[in-house]
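First comes one chain, alone, set out as structure tokens in the form predicted alone.
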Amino acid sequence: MADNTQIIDLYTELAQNPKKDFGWDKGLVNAKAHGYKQEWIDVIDSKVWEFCAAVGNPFEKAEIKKGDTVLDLGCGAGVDILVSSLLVGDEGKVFGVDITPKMVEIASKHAKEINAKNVKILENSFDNIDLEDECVDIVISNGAINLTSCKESVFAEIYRLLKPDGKIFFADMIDISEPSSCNIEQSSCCSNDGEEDWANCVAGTMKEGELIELIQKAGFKDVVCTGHTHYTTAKTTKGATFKATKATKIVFSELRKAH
């Protein structure tokens, strides 16, 4: 499972030490180099971008307008919230969470600095969220789901914090190595004996194709890999974005009323 003691350790000397090279990409050559707009760029303070890791742009296919409820799942220093947060608009809301607590702290702290009151952080795990059911529009993320142990409990509860034909656009990065005797049904919660390097993006990595047939499982539809970055972490991973809506379950009671 995920070793959540290494990637808070490793995010919390990111939190402080912005400038430190990791062995990836960040700051805002990286956030120029996934397509992020300039007119962000000259709103938002160039020490938030320094804290850009991101592995591409979720927003670049994303459907966000002024009056939507934005959530970013693993928001950072809060880069994305501050994009969302200009995107909705006075009239929309943006919620980040974090698992680091430097990390929420500090997006708090920028948030307040361009005094961005449509913004709220949590330090929540992404597959217990404290918001209500059917709350949000827009599920955005970049770099992080590969971050957790068990997809399936974090698709769900996307899926349970979505309206009805809810979106969410993630970038994060997949697994391009050959086939591994982890399969399918156990990929998403594979444990590991504790030296893969979960924190890194490394470990918990899937294939393309399994990550999209678990969404689908999750109860997404029209679930898509809508492109591939540059961004790197090892030989055996790549940058990847994604989007996909939340189908509406259909109870068999409701159906049979229907007719």
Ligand SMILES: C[S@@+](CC[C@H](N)C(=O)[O-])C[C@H]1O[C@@H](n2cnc3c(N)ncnc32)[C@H](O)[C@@H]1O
Second form
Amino acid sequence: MADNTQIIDLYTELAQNPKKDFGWDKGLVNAKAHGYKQEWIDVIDSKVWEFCAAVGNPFEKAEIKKGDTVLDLGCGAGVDILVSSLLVGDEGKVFGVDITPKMVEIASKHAKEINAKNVKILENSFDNIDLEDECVDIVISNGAINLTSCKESVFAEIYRLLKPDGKIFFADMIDISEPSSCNIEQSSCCSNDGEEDWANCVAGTMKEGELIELIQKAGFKDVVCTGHTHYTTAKTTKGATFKATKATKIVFSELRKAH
Ligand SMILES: C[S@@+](CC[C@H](N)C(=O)[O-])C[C@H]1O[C@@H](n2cnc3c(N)ncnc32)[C@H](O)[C@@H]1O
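Next block, the form predicted in complex with the ligand, ref. the form predicted alone:
Let us now look at the entire complex, which starts with that chain.
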């Protein structure tokens, strides 16, 4: 089970000490390796990139337009929020959500420093977000959804917040362990069940196919893994990017009324 105290402690530490080695890649070099564009790197201050713990590049496939409303789940210190702010322009809006108060404080500061007036950061858990139904065009996320044990509730919340036909583009860690090749004694070395590694993006990872199924069950269509990244947090994990579209639920009572 995810332990939010452990998660908040770790990401408070990252917020206070971005140069510390946590055992996983971060910073500008990592962002460049994921293909973050030079035009964003030129505009966003180098100290903001130091905090970036991206496991992939959700913008590679994201169809974000001027005027869109974007929501970033688990926004951390805000690199993806600032990139989104550039993409949606003054006529668009960007919301960031993070459970770690220190990350919310730093992301808000970074948005203020770049004069991004279209940005608002909320201190919420991503299964209970203080926004109205169907107010978002695009949801993005980077290395965060694996950190919760209630993933069904997260995708239900994303479904509630997206406008009809709204889309999600996210990067996250997936479980690539092969239990069939393990014997019982060895199984702990090739599975991601250890409680201790939730905060480090290991224990909460899911197999690619299981994650796709879970997103489909939440009411999304065209759910696709768009690629794998070089990122890893353990021998049994790998970064991956996904996209999905909110499908319209058929309400049978309304269908009956219409006939
Ligand atoms: C690995 S960091 C990634 C941050 C950012 N997306 C990036 O690319 O740099 C994960 C973030 O998710 C946040 N987080 C973890 N669990 C959360 C939850 N249940 N609700 C909201 N935020 C959460 C953490 O506080 C942390 O800032």
